[in-house]
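One chain comes next, on its own, written as structure tokens: the form predicted on its own.
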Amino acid sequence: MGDVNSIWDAKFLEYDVAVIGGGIIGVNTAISLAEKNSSLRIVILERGIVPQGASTRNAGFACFGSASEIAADIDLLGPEATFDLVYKRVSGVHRLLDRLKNHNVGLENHGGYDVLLQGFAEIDSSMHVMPHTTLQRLDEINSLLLPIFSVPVFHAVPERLAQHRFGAYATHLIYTPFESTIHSGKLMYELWRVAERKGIQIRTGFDVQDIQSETVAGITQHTLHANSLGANQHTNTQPPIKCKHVVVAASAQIPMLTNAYADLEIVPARGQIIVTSPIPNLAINGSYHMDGGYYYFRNVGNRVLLGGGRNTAFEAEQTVALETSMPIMEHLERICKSVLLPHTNYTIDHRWAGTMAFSSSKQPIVKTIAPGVTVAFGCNGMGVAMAAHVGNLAANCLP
């Protein structure tokens, strides 16, 4: 039998750095590495044809957290850690948009709302609606965040409730002018273009299954193997990638790929989304959060995109599966009909799921866990906000 590889293949299979995950954190990490050292040979390994985790399957929010979510974080993490988290998110959004300032990413600045609910749990017992204590804490939250924004960031706007034509379960609105929406597809497309222009190679369809490390004469080399079975369940002859350094940036895959090195307390989580048919004279415009950020919706043109609901089935949604689940889909449809569009005729035209990941501290986790192996994690549902910041931190971990 002949060799599997030719003598010419090394140019395609050997790199200084391999970044696992072609999503928003992986690409920002690769770009930061190239900006730090343009001589590095860098490859991004993405298991899908497009970024297959959450980067093109999210809602497209450029946000830093709703008022009710920040109130919950103060109770969970304390004021100092919450301030630090919001600061990282805000600065991360600015860093990302500055990186793409000459690119069309579908940025729209219409502000964001926190929609407070009352009574909906009575007709859908799977939903655990947070109490309305956020309204009484706006001064506390605004005072905490004043050094970041220089002005009060959240405002109760009861006068705007009627114009949204929500159902009776929506009882209060809190507004911030500091949120925007983006087109997630355009964002990732432009980031990939930036990476390619910096000489970074992007390999799609390479589903990394394990990292094998070997140290010889004090030099560590890593070998990355793709899934052993192809789409037709035939043996995949795809050769492995060899590199000096690995950055694991595929958020939901981190626990599987790093379990031989460290327990990072990162848990995968599925996020599910529905999108309506076009709706004439749609009153929803901008980004919206409900129930501490567990639900989120926005307009996409004259359609409504609604996602969330994992809080109704935490254990079942700790998965990397990309299939939608019927209980979550039905739950989101009830919210859409009863809360968002109670007097409107529409159909659900699109449904999808993406895989995120969460850490108990909600802080980014960026560290070298073994010689030449670095983890770059920072999503917690805030990939757009944290990606450029995390990518810069990860790039600084490499010599």
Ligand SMILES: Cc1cc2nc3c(=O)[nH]c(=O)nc-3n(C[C@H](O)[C@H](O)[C@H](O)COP(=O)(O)OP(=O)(O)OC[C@H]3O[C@@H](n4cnc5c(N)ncnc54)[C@H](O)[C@@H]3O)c2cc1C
Given for the second form:
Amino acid sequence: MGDVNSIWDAKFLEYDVAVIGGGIIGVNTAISLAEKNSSLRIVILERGIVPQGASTRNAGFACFGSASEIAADIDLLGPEATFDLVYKRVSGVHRLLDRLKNHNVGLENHGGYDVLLQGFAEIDSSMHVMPHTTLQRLDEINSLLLPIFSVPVFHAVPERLAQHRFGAYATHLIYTPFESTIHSGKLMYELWRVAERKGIQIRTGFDVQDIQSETVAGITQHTLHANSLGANQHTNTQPPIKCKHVVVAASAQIPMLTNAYADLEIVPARGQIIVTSPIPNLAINGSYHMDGGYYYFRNVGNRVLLGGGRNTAFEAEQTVALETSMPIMEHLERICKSVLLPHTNYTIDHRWAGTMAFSSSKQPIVKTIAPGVTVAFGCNGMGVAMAAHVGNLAANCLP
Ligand SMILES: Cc1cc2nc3c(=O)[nH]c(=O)nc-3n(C[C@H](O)[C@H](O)[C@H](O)COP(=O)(O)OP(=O)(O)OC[C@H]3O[C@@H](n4cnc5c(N)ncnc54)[C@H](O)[C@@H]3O)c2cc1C
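With the form predicted on its own in hand, show me what the form predicted in complex with this ligand looks like.
Zooming out: every chain and molecule, the one shown earlier first.
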């Protein structure tokens, strides 16, 4: 029997940094690292053949929080922490789009709406936001966020309600011109291209099973083993990757990989989405939020994408399962019919789910939990806005 690897294989198997997870945080971390030090040998290890997490399963909002969500955050976190979060989201979107400025990510600037609902409790008993509360707080929110946007960010636009042809539950609209939508597939595809152009290697189908660390003469080295996928016909196993630093950007899967080092407070949160058939003369154009951000919808061409409803089953939705669930699907369909498109014929053509990793503070968590092992997660449902910022923080954790 010969050796499993040849003497040349080390070139493919040894790196300065391995980033686990090819989602929006992992790739931004790798790009920030390469921008800091172009001589670093960096590899991204992704379990899927394509990025298999929330980054390609989301709704594609480049958003910073609806008026109702920001009002709720002021009550929960206080004005200073809320300002800080909104500032990070807005600057994070700019940083991400700047990184991709010569790439087509399907960016559309039609602005965003907060659709305020009345009587909605009849179809959703867990309704969070009473419409008049947010409307009465617009001046407070606008003056808090004035240093970020330089002009009032939110406006009540009652005159635009009729043109949307919503159902009777929708009673008020708040508009911001500062929200956009992107095509999440194009965004991730182009981010991977940016990473590859910077010399970062992306290894797909590498499902990291564990991280083994060893310190010899003060130098720590990590060995990352993959689950056997039978990808290598010769040995029926993937050869392990060795590296000096690991950044674990595997979202809700992080505890599975790091529990030996630290007990991290990560709450998995499943998000679910439905997409309609094409609708002629669709009145919905841009991005929309409802009930404090617990529901969100947008147009994708002339289809409607609607997601959310986690608030109707918080415990059941704290899962990494990727299947859609019948109660949430039925709930979203009811909302689509009764609020969004009451006068329209359509079918539901697509349904999917994805998992997020929430932190209790709503702040991203970037932390070195052992020598050479850093974790990065916690965009709390706003990865498009936060990931470039989180990636930069993670890159700064490395010497
Ligand atoms: C339904 C839904 C709608 C959303 N809508 C929006 C939105 O409109 N706007 C917005 O800003 N945010 C939205 N989000 C949130 C956003 O998608 C996330 O905040 C963001 O994608 C998190 O990025 P991430 O890189 O941490 O995680 P992920 O994209 O989940 O990436 C983690 C990666 O790690 C890989 N991985 C996991 N375990 C391993 C392992 N052991 N070995 C190798 N690889 C591994 C996974 O395959 C995955 O590709 C939404 C999320 C969901 C679920």
